[in-house]
Amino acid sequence: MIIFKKRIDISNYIVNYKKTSGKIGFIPTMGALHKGHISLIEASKKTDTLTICSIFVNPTQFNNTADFEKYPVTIEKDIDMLEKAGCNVLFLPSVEEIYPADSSTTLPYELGFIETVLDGKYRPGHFQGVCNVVQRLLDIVQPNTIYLGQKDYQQCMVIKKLTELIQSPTQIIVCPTLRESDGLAMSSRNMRLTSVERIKAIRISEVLLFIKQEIKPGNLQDLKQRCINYLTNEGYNVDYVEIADATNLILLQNWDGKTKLVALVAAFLNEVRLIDNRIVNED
C-alpha cells in the first residue's frame, strides 16, 4: 500500500494512473477504522482497478470542539487493517493539506429540506462540513466511484445531493450497515463506550427493530413516542426516533402502508452521540 500525505504527490499520481483508463474506487474515512470501512474497501476491489482510502478528521463538520477533541485515533491499527484488506493507496492528509490558507472560501451548499431536519437540525453547520470535505477529496483522488456505509443514512443522501450540484461524475455506492452479533452498528464512536455503556448501547437496535415489527398503517407518533421513552428510561438522551420516507428524508406522521420508510435513532449515551437506522419495509 502506498501512503500520501501531500495533495500534490498523490494528484500526480492518479493523474499518470488514470492514462491506463483504470477504475478509481474511494473510500473516505475519518479513521478508527472498524470492519464496516473494510467492507467498503472489499466492495471496492470487487469492480474497481485501484482502491483508494482517505483517513482525516474533518475539523469543520463538529460543531461541537470537545466532540472532534475526543475522537479515536488509531493510526497504526488502521494502516495495518487497510494492508490486510488489499487497499492499494492511503491518503493521510494534515489539516494544512485538505484546508491550505490560501485556498479559497467554499461558498454554502444548497442542500435544501435534506439539511433542516434530524441529524441537520440537531448538529447545525455538520452537512455544510461535510460537503466542504467531500468535495475537496473527489477534486483530489477524481474517483469513478464512491462508497459509504447505510449507518450514515442521511450523509449518504447529503452526499448524493452534493455531486448533482457540483456535477460530479462519481458514482455512489451505499453498502449495508455491518453490526456488532448483538445487533450494535458498528462505528468509530463505539470506542469510546465504557463497558457499562457498551451493555446499554445496543437498545438503540432493539428500538430500530421494535418499530420494524410493530409498526401499522396509520398514526406512527404513539409508536414513535414508546420509543423515546424508553431509551430516556434507559440513560438515553435523546436527539430522535422518527420514521421517513426511504427515499427522501419526508419525515412522517402518518403511513399509507406502501411508501418504503426508514427508521432512524439519534441519541447521547453519556458523552457519546450514537445514530442507526434500519429500512422498515423491504421493497
Ligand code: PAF
The other form holds:
Amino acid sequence: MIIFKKRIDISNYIVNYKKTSGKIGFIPTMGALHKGHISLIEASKKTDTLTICSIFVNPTQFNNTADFEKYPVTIEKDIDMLEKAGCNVLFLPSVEEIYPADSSTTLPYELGFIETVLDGKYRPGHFQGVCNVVQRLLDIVQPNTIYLGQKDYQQCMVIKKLTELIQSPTQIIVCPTLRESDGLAMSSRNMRLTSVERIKAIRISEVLLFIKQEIKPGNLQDLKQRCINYLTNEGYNVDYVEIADATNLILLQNWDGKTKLVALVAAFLNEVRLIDNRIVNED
Ligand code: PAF
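Show the other one: the form predicted together with pantoate (PAF), since we just had the form predicted alone.
Starting with the chain above, the whole complex follows.
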C-alpha cells in the first residue's frame, strides 16, 4: 500500500493513474477502523482496479470540541488492517493539506431539508463540515465510486445531495451496516465505551428491532415514545427516536402501511453519542 501525506503527491499519482482505463474506488474515513470500514474496502476491491482510503479526522464537522479531541486515533492498527484488506493507496493528510490557508470555500452548501432534520437539528453545522471535507477529498481523489456505510444513513443522503450540487460524476454506493454478534452497529465511537456502557449499548439496536416488530399502519407516536422512555430508563440521554420515509427522510407521524420506512436513533450514553438505523419494512 502506498501512503501519501501530501495533496500534490497523491494528485500526481492519480493524474497518471487516470491515463489508464482503471476505475478508482474511494473510502473516506476518520480512522479508528473496524470491520465495517473493511467491508467498504472489500466492496471496492470487487469492482475497482484501484482502492483508495483516506484517514482524516475532519475538525470542521465536529460541533463539540471535546468530541473532536476524544475521537479515537489508532493509526498503526489502521494501516495494518488496510494492508491486510488489500487497499492500494492510503491518503493521510494533515489539517493544513486539506484546509490550506489560501483555499477558497463553497460554504454554505444549499442542502435544504436534509440538513434541518435529525442529526442536522442536533449537530448544527455538522453536515456543512462533512460536505466541505468530502468535496475537497473528491477534488483530490477524483474517484469513479465512493463507498459509504448505511450506518450513517443521513450522511449518505447528504453526500448524494452534495454530488448533485457540485455536479460530481462520482457514483455513490451505500453498503450495509456491520454489527457485532449482539447487534451493536460497528462504529469507531464504540472504542470509547467503558465495559459497563458497552453492555448497555445494545439497547439501541434492540429498540430498532422492537420498532420493526411492533410497527403497524396508523399513528406512530406511541411506539416512538415507548422507545424513548425505554432508553431514558436505561440511562440514555436521547436526541431522537424517529421513523421516516426511507427515500427522503421526511419524518412520519402516521404510516400508510406501504411507504418504505427507516427507523433512526441517536442517543448519548454518558459522553458517547451513538447512532443507528434500520429499514423497518424489509426482511
Ligand atoms: O463518516 C465519516 O467517517 C466522515 O463523516 C467522513 C465521510 C469521512 C467525512 O469526514
